[in-house]
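The chain below stands alone and is given as structure tokens, in the form predicted alone.
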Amino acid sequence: MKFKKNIATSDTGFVFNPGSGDSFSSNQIGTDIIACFKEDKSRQEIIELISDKYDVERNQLEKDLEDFLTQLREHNLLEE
């Protein structure tokens, strides 16, 4: 997974869309996934690194993932 090459994205959770001017912000979830995509990590390895950081059971961990990745391609922010 990575986000396209024209998306901006910062250390603290900004993403930013120069071709729609859109720009969002994530929680600390968030950011840590945003830094595996430009590691680019595989699904499997954001889950490990990030239920090995939180308190969070794995079911839910790949829902809420599977959430947020929906709402990055529904603002056509993922290469894929």
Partner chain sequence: MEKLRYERPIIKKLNTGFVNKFGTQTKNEVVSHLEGASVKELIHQYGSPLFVISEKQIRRNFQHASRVFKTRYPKVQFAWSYKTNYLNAVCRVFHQEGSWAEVVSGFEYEKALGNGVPGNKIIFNGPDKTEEQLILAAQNNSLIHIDHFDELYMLIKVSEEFSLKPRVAIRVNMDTGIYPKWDRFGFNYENGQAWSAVTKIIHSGLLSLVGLHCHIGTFMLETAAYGIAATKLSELAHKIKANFGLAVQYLDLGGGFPSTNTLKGSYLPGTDTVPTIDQFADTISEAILGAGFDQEELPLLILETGRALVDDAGFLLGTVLANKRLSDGRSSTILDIGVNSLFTAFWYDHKVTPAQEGGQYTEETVLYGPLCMNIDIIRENISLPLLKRGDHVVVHKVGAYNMTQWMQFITLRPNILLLDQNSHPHVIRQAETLNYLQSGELVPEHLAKSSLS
Contents of the next structure:
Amino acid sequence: MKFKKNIATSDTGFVFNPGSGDSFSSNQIGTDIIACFKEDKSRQEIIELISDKYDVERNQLEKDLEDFLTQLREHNLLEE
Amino acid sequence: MEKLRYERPIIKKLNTGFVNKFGTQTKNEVVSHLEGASVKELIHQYGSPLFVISEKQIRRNFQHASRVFKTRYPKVQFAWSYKTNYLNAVCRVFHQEGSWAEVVSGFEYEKALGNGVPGNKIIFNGPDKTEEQLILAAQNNSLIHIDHFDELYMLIKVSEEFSLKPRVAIRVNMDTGIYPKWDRFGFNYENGQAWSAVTKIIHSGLLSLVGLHCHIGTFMLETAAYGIAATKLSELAHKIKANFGLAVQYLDLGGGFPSTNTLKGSYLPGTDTVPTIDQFADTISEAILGAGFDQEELPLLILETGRALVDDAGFLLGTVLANKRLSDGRSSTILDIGVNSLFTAFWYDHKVTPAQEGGQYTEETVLYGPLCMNIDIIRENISLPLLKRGDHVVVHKVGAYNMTQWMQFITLRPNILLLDQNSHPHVIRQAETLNYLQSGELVPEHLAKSSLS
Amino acid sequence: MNLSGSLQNPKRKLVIAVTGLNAIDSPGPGVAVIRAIRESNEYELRIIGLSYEALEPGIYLHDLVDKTYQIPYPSAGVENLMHRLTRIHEIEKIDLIIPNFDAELFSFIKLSERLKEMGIRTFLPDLEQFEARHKISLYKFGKKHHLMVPEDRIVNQVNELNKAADDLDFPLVVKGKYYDAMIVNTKEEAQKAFYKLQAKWGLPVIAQKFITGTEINIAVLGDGKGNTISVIPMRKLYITDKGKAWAGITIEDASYLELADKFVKATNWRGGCELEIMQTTEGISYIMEVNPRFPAWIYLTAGAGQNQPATLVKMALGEKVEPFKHYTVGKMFIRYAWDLVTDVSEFQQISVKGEL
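Condition change, the form predicted alone to the form predicted in complex with its partner chain:
Shown next: the complete complex, the earlier chain at its head.
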């Protein structure tokens, strides 16, 4: 699981895939997580970072992160 | 450092058909309190899901409708439609406001008596009245609205046998230019059926014809149809007067006024398109006042308005059980509110709002109920802020038909709470228990012993 | 030193908001309306685009549209629309809104009084006029005012289609409540069309008698008091597979002017509208549909000497306007597709921020 390297993101949550021409919009947490992916952070590191910044239980975050990955996969934004 | 408020991470594709937060909604409405009572507190105390009825809103609705009609027409009487919501507490609020009772079955009739409604202020409608019920209603001097010839002949027969002179009206069905035509109830106006029923009643000498009744449909969006109905009933009244010298005492225009719920399949929301009660009142009163009645013989106008008076006084509070991503990538949320308690989810796109502050971001979601049954869908598609397990939601405008048409299926029916005028909560129907559910069940002796161990 | 005299006679500043920027293959009229208004050259204009979707081409036409804001779909309800318009008005101080979509007109008409209180003008038919010409009531409307309208049946249930087909015969035109129409030849096709249109636009669906002949479109502008200010009849010369005119020409025929006049008198129509006419070989002109707003080809009226959008602006501002007497016959329009090139950043801007 890896985020595609060439994907462009902005602070406003706009995500552009130059490979496919698709554009996306993400919320703040999604944007933060994508930023982590781009820095090649591990899933564990991401959970640490996000739960430090946001008021969330780890179980919840783990589950939601899994769902977010499903969405990214669905949108063809991951390298398998 | 204080942590930021959390919401689920989501990412949405932008495309031509894309509707962003500006497109669908400009503000995410949060309803955290009902009449000042906290949704969270109510659920904490009375469980989830939970029906909540606002007494204040019922009275507001009633007083408004009453004022609207009475300022346009001199003689108006409302009769509370029991089938819309026959919880005794709810009925009694309407009766306190001056409503008569309108019932369509034997048990509803008894309920009305039990709620202290005098017999002569009960209107007995519907195609299913037994001989015993007719006798009782006649003895109580109730208003019996005859639905078909079989009933008419039965009533003539029992009146003769028991020397009764029941007060009756006939239900008339007619073409008011709307779809569908409710011609299954009552006697048809256009083909002369209604007239022959009238003739039969008067010639029998045993029944006292005091009124004419119609009920042209449900959730009516065409005010003009009521004008046509009122005109046709007035014409019939004139014909009765001309032929038999009898002035009918009342015209009962029935129910059918819509609430502001949004019907499934309609493009614009109900709040935009549904006519106001003023518009219905204008049309009806103009039609009757313009029908040429003598001032002293102006008939009483009876209205059996149900839904429009109670729908927006009812709320269903619930809780998010889970979020789930569907195989096609759509998001779904499972609530503890099922179609077994929210029957009207089959008809309406109910307004559903979160009960706690959420982010600006919204997601298109399917709202499922908790039942292990595929048709248990509360909303097929709704844009909501990102809800998480344990969050609460409020379903709006559920006061009509849900608490009568709900089903005991898979889950037990929840508490119903009335918030009184001071917003004090009163449980007016207790949540069901297994004992309640099984109280009528019997196990034959040969099945009494358990065979598994 | 100023020689142009513009200091003595400064142009009036005007902020006009326009919807229907979807100049696509089945185009909204917004871009054409803006072009026509800009052509009048009487005002110092700021044009505000109001868009629903991020890819409406008008959003990116910066020499026509100064700034665009996304607004909520009509299905979100008038309160949401009002909320958004209030926000936009705070920034832009809008003088006039010209809505151009059938589906949004109901909301704008409903809001017109409230908008007026805020200082935003509109020039729209009232709800009664608007409903009377609705597809669902058009046949009744025609009967009442002695205007020819093809017979139709209102269909709420699929089994009613059979009855409609028996009464009206195939082929039949099955129409959606707001948009779309399909010509069907069998009951199966009719059912398919019914489900499709129901899913998209809700109930009812209309089954209309199929009439053949020459299609004529008439752009009409009424003053709301029964006077016809402008009439431009146009014959479609080329029709796309979506039934939209790709080219058309203004024609001369007094009967169309009379028909338009009759319609305006019957309704007291206020604002622009388009009459879709079918003239049969027997010479009968049927009104097929009344679109309660300017058509997408409205720029042709400016070319033919009766600039309807600019005239509507004047009427909305309360200026006195005399009915036009002449127009140029034989003026043509040929619609063309033109690729606008922009950067993904613009798309990002409108998608994420809701304005551009």
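Remember, predicted model here, so these are calculated numbers, not experimental data. Whichever C-alpha set is largest while still superposing within 1.5 Å between the two forms counts as the rigid core. Residue numbers count along the first chain shown, from 1.
- After superposition on the rigid core, the Cα of residue 62 moves by less than 2 Å between these two forms.
- Relative to the superposed rigid core, residue 20 undergoes a CA displacement of at least 2 Å between these two forms.
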